[in-house]
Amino acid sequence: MSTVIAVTGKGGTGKTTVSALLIRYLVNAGHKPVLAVDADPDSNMPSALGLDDSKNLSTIGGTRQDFFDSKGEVPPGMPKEAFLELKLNQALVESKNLDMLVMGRPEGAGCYCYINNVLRKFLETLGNNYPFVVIDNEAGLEHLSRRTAQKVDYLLIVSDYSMNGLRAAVRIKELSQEMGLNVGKNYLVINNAPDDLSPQFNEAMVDTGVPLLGILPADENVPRYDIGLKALTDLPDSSPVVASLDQMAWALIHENK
C-alpha cells in the first residue's frame, strides 16, 4: 500500500522545491519508483525533476477536457471507460526511478462527474503501484477536494519566513478540516529561513497548532539551479537545503512508523 504525501502552502513559499527534494530523498533512499503528481496549474514540477523535456507533456486536465468535448466518442467496440483510462495512461511520464502525472488546468464549464469518477479510480489503482506518491498541490487544495487522492497520509504545509505564510498555513489546515479530507497527519515546514528566527515568529509557529516537521535554510543553490534550468533533484548532497530536507524526510518516514 502506498504512502501519500501532499505538499501545499501559500504561493511562492517553495512547495515545488520541497516536493522535488522530498522525491530526491525517497529515490536515493531506495523507496522507488516514486509517483510525482503535479497538481498545481503552474506546473513547475516537470522542470524541477528534470522531466520537462522527456516528451510533449500531456496533462490530466487536457485529457479530461478533450474527452468531454468529444462527448465520449470512442473507437468502435471499445468500452468508454477503457478508452478514457488508455488516454489517462498516455499522460503518465515514465523515467527510471520516478513517474509523473501533471494534472494541468482545472475543469471548464459542464458536468465532469463521470470523467472524475474514472479519474479517481485510475489514480487510486495507479498509486498502489508505488511505495510513495508525492503531490505538489496548489494552495486551494482543489484536486484533493475533488478526492483525486482517496487519502493523504501526510499533509506538509509549507510557509516561508513570514507571518503571512503562517496565517496561510492555518487557513489551509482549517480548509482541509472543513472539506473532511482523509488526512493522517498535518505538518508545518518552514522554507528559506534565516539562521536565527525571531521570538515573534517562533511564537506564531506554535500558535498555528500545526506540528513543526522541519526548518529549511535559505540556500543560494536553489535559485542558481532554477535560473540555470537545472533539475533540483541534481543538487549536491552538500547543499544546505538538501541536508536539512533529508533529515526532515527521514524523520517523517521512520519516526512515524
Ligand SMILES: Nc1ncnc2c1ncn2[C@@H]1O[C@H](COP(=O)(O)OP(=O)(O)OP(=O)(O)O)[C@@H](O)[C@H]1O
Given for the second form:
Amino acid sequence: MSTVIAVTGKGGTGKTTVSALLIRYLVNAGHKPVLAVDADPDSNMPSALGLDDSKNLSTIGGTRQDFFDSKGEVPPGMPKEAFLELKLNQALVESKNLDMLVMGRPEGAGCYCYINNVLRKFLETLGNNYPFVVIDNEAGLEHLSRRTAQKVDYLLIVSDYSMNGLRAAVRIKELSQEMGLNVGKNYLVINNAPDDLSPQFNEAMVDTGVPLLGILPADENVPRYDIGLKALTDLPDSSPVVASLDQMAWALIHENK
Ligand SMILES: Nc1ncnc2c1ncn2[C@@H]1O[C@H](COP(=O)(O)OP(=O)(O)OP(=O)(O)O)[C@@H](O)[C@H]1O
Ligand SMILES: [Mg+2]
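Let me have the form predicted in complex with the named molecule next, following on from the form predicted alone.
After this comes the whole thing, all chains and molecules, with the earlier chain placed first.
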C-alpha cells in the first residue's frame, strides 16, 4: 500500500517547493521510487524536480483529449481500454529514483466519463507500485476530487506567514470536508517564515484547528535555484529550508510507527 501525500494551499505559498523537497527527502531516505504527480495545470513540478528536459513531455490531460478527439478509434485488434492504458503509460516520465505524471489541463466540454473511469483505475493501480505518491496541487481543491478521487493519507496545507494564508488553509480544510474527500489527516505547514513569529500569528495558527506539522524558514537558496533554473531537489543538505523540511518529513512518516 502506498502512502499518498497531497500538498495544497493558497497560490504562491510554496506548494511546489514543499512537494519537491518532500520528494527529495523521500528519495534520500530510501523510500523510492517516488511517484510525483503534478496536478497543477500551470505545471511547475518538472522544473522543480529537474525533469523538464525530457522531450515530448506528454500530459494526462493531453492524452485524454487526444483519445476523446479520436472518438475512441484504436489500432485494429486492440481493445479500447488497453490502447488508452498504453497511451496513459506513455505519459509517465521515468527517472532513476522517481517517476512523474503531469496531469495537464482539465477536460473540455463533452462527456469524458469512460476515459475518466479508465484514468481513475490507471492512477489507482499505478500508485500501488510506489511506497509514496506526492501530489502537487493547484491552489484550491476541486480538482482533487474530480481527478483522482482516491484516498489521500496526508493533506499538507501550506500557508505563508500571512493571515490570508491561514484563512485560505481553513477554507481548504472545510472544503475538503464538504466534498467528502477521503483524507487521513490534515496538517498545516508554514513556509517562507521569518525567524520569529508574532504572538498574533501563533494564535491564529492554533485557531485554524489544523495541527501544525512544521515551520519552514525563508531561504534565499530557493529563489536562487528557481532563477538559475536549477532543480530544487539538488539543494544541499545545509540549506536551511532543507534541514527543516527533512525534520518535518521524518516526523510525518514516522508518526504511526
Ligand atoms: N522557503 C522559501 N524561502 C524563500 N523563497 C521561497 C520559499 N518557498 C517558496 N519560495 C518562493 O516563493 C515562490 C512561490 O513558491 P512555489 O512556486 O513553491 O509556490 P506554489 O504555492 O507552488 O505557487 P503556485 O500557486 O503558483 O503553484 C517561488 O518564487 C519560490 O522561489
Ligand atoms: Mg506550484
